[in-house]
Amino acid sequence: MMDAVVIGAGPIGLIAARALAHRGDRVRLFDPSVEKPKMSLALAESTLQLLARLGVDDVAGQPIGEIHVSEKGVPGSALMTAESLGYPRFGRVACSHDLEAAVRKDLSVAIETERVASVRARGVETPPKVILENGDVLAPDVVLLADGGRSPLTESLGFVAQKRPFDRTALLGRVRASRPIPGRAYERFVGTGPLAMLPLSESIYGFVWSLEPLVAERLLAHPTELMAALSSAADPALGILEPVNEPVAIPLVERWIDQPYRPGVMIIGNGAQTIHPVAGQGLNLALRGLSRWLAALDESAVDEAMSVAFSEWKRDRDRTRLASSALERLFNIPAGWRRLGTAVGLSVFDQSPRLKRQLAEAGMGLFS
């Protein structure tokens, strides 16, 4: 049994706290903020399996049974169905608030709103330290930072993030479709940037659309124009789209820390890496890293487990980062040869169960 402090009570911090408590560890969870942003999350099968092991199996949302991939104006498309590949689902789409509520249900760890002033890594003869704004000093065995990519605590510990701007902006929002296909997610390439449509309920979809910053700014300022452009870009099978909420814009920057841990301190989630959101893999990637560390704890001490887990997980992170960013770069090439290649490639892919299985299992996190 060890003493752990988790800083940040978003989905990843909550899951980390629940996982540690499930192991029998003593956990304190800190987060001064009350209201979290509402996001549409694609939960991979590996994430759902982790949640089930922690006793969380009632997350509201829509199971993903199909994934349709296409490019506007290009013949050929591909449809992957979980049933044809021998799986009950590819994952589930959930609202972040619903996921947080499910993880917090019966959680034995209370969220403390006292602000953390600073964190110190383990010294040669001293444990990690967490200093609260009220002056209290905690000396746990491990500190998990899950407080996001703009954490001053991460910077104060001397972590330096690598950054690669995409020069793109993501628009995120929700729409209602007049002709929904329950359980079908869409990956659509439309010339302006990739567009993902995730089914949240029978008729509501969360969308992530990558655009040039000036275009995103203009569309955000003119909701009618945005809906017209989105309806034109989306798969016609969805019918008429109507807004459900006010979209938000997020500048897209790939960001990662080469070694996101120090003695007694580990960064998880967006603080350790932020990847392109169109493939919906950020949360799942982070939780696969957390799972590796928890498994390593059964055989190793805290700091050694961090090193072992990261060495195993780094390849997964690098591959996921590369695949997510490549979608943006590849499909923004307007050349005719690229569009012809896409048409041929989608047709070949649609006829290959083996390729479909490999891509699906990678997205599900089953062979990461």
Ligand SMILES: Cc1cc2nc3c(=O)[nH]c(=O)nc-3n(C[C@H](O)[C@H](O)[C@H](O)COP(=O)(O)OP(=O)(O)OC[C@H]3O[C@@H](n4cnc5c(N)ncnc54)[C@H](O)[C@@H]3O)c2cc1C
The other form holds:
Amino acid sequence: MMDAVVIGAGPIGLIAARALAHRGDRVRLFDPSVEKPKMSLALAESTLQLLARLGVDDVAGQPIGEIHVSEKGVPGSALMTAESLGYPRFGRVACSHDLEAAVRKDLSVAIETERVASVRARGVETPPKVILENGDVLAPDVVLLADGGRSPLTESLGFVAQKRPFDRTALLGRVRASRPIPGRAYERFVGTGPLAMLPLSESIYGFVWSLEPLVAERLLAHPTELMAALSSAADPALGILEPVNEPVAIPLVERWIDQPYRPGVMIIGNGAQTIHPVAGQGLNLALRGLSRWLAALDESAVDEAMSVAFSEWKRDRDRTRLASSALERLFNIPAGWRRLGTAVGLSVFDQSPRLKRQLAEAGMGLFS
Ligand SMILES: Cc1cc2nc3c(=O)[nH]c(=O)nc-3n(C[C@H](O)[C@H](O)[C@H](O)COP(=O)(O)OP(=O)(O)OC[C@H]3O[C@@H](n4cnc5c(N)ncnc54)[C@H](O)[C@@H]3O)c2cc1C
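Having gone through the form predicted alone, I am curious about the other one (the form predicted in complex with the ligand); can you provide its structure?
Below is the whole assembly, all chains and molecules, this chain first.
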């Protein structure tokens, strides 16, 4: 049994705290913020399996049974169905608030709202330290920094993030479709950038649409224009789209820390890497890394477990990060060539169960 401090109670910090408490560790969890953003999250099969091991198997949302891939203005499309590949589902779409509520249910760890002032890594003879703004000093065995992608604590520990802006802004929100197909998620390439639509309930979809920043700003300021543009961009099979909430804009940047750990301190979640959201992999990827560390802890001490887990997981991180960015970078290719490539690519892909299985398993976090 060890003493752990988790800083940040976003989805990753909460799940990490639950996993450590499940192991029997003594956990303290800090987060001063009570307002959390509401997002539609595609939870991969690997994430659902981890949650089930932690006793969380009642997250509200919709199972994903089909993924439809298409490009606007290009003939042909590809449809992957979980059933035809022998899976009960590809994953599940959940609202981030429902996920957090499910993880917090019966959680023995309370969220403490005291602000963390600084963190120090383990020294030769000193344990890692967490210094609270009220002056209290904690000396746990391990500190997990799960405080998101804009963390001053991470910077003060000397971690330097690599950054690659996409020059794109994501608009995210919810719409109601007049002709929904239950359980079908959409990945659609539109002239401006990729558009993902995730089925949250029978007729409500969460969307993430990557756009040039000025276009995103204009559409956000003109909701009627946004709905018209979204309706024209989305798969026409969905019918009429109506807004369900007020969309928000997030500037997109790829950001990662090469080696996100120091003695006694590990960064997890968005703080360690922020990837393009359109493939819906950020949370899933981070949880695969966390799972590896938890497994390594059964065999090794804290610091060694970090190094073992990271070396095993790094390839997954590089692959997922690059694949997610590739969807955006496709839009730097001249439209004519890209459309031709998409038309050929989609028809080859649609005829190939092997390619479908490989893509599905990567998305589900089931790398072979
Ligand atoms: C538009 C969009 C769509 C996405 N869709 C998907 C998807 O479909 N599937 C998927 O797997 N991933 C998706 N992601 C990624 C996913 O949302 C993130 O990976 C996930 O939210 C990261 O969670 P986190 O806990 O690391 O960070 P955050 O959610 O940012 O949480 C950080 C927490 O730390 C707290 N904090 C900050 N500073 C301190 C401090 N000093 N002390 C204590 N607490 C602090 C904050 O209050 C916050 O609660 C998406 C991301 C975006 C932007």
